[in-house]
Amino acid sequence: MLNKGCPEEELFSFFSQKKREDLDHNYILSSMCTLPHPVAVRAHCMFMETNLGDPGLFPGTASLEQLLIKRFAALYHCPDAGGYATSGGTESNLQALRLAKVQQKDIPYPNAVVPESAHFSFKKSCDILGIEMRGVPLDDTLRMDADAAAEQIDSNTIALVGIAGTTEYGMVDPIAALAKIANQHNVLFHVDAAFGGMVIPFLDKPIPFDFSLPGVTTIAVDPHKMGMSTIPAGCLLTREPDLLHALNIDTPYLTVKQEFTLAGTRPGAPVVGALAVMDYLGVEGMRAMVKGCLKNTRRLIAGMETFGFERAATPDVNVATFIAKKEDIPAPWKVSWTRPGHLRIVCMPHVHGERIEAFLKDIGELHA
């Protein structure tokens, strides 16, 4: 810490310099986050001092959190669902597994059955909670093999996990089949829809993944991804409204005397930002945005195939993957690579049509 304070202009000149070192979103093709919608930014600024960790001090903000949960509950075909706003998919996934473990605390050596395509947050969560993570191989479409998942379940299994919009390939696991398996074995079934949860409901033909399937227990969704909220904004939804109370601990010096959340201090600003975007755009606006992202995804795939880059998968959501090499990508474009080594591009709202065409133009010139 400085002994003497720094003048404001000098301080923000330094900050501006550092901000310029960040990558330009115009060239970021690798992220599942995007530029926040202007209404999210406006809402965030209005509520930036609020703390949902002590909700009795901010009852208005707390009521908006519950309204956000109600919006997702209705979207996911269970109007009475419960839940809360998390910091994102990692926290939501951790809490879902924590809930499974608490509910079945008599199992000495618990395990969770998880697809090999699962986000790395499940490895962290299982390490923290002392749960054996059993990986399930994918089928030839890069979706979780439901039969193989069923074979992994035994008397020590406390949770089954399916992904609705995988991080690497944009695939939706056979959630309906997995839900039936979870029901048969009476285990918690968690659907990680951190990405797909704000894409799939707005498709022309939505893929079943939510509480409309009887076996689904919990769902994770991240409004700071396709919901265009400010960061961090996630949600964990539970079919039973009071299910999370199994995680309650005493908080005697707060305005509420028990809490089931993971974080203590929880910012209200991005939560209200998420609600602002949902209510501003509505179903029609979200459907139009998703339609645009998928149109850009198809255009990217067609353009890359024209240049001889074979697609690695045909995605369910707006993630495109190709068989390519790192030297095939021109600067300054920022892409990413899957674990098997495929080129991965996420067509987020900021990756609009003009950016796709600019990328394809650069690809074409590099390989002319």
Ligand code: 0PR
The other form holds:
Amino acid sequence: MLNKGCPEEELFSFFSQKKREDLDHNYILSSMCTLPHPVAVRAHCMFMETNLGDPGLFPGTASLEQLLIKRFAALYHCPDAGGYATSGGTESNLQALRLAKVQQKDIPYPNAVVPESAHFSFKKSCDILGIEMRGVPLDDTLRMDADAAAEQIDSNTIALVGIAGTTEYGMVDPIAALAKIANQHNVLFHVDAAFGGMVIPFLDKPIPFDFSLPGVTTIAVDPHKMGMSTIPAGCLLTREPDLLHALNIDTPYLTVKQEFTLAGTRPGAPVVGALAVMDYLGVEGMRAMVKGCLKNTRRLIAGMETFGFERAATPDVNVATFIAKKEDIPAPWKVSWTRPGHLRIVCMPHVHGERIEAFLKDIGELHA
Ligand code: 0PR
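Complement to the form predicted alone: the form predicted together with this ligand:
What follows is the whole complex; the chain from before opens it.
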């Protein structure tokens, strides 16, 4: 720590200089986060000091968290669903598996059946919880193979996981078929819709992935991805409103005597930010935003194919992947690469149509 305090202007000039070292969003094509919507920023600033970890001190903010959960519960066809605001997909996935484990205390060597396309947060969660992670191969469309999933389930299986919008290829697993399998085997079925949960409901033809399917027990969705909230904002939803109480821990000196959340201190600011965007845009506004992102995804795929870059998948959501090499990408564009080595571009809201055209022009010139 500095011995003598630094003058404010000097400090902020240093911060400005450091912030300029961050990449320009105009060139970021690799991220599942985006520039927050202005109403999210406004709400975030308004609720900066709020702590949902001690909700009795912030009952107004806590009621807004409940309202956010209600919004998702209705959107996911289960108005009575429960849940809470997490720090994002990693925490939601960890808590869902923790719930599965706590519910089945008698199983000494529990396993979870998870698609090979799963986000690495499942590996972290299984490590922490002492759960064996059983990988299920994908079919040739890069969706989880439901028959192979059923074969992996045994008497030690505590959870089945499906992904609604995979991180790398933007695919939606066969959630309806998986929900049936989960029901037959009586295991908790967690749907990781961290990305797709704010895309799929707004598609022209929504793919079933939510509580409308009997068998879906829990859903993870991240407003800090396609919900354009400030970071960190995730939600874990449970079909049964009180399911999370199985995770309750005594918190004797707080304004609540028990808590099921993972974090203690929890920011209210991004939670209200998430609600602000949802209520400001409504279903119509979200549909328009998602429509734009999907149009840009299709345009990018068509444009890349005219240059001879074949698509690696035909995605369900706004993630485009191609057979390409690192040297094919012009500077200063920032793209990402999947585990099997495909070029990956996420057409987030900040990746406007004009940015797609600018990228296509640059890549076209490099390959002229
Ligand atoms: N589940 C899915 C399907 C995800 O795509 C992600 C993150 C998670 C869970 C975990 O969410 P949190 O990171 O919020 O805990 N997917 C992105 C990824 O790993 C996250 C990301 C976002 C990475 C922006 C980089 C970036 O610039 O690629």
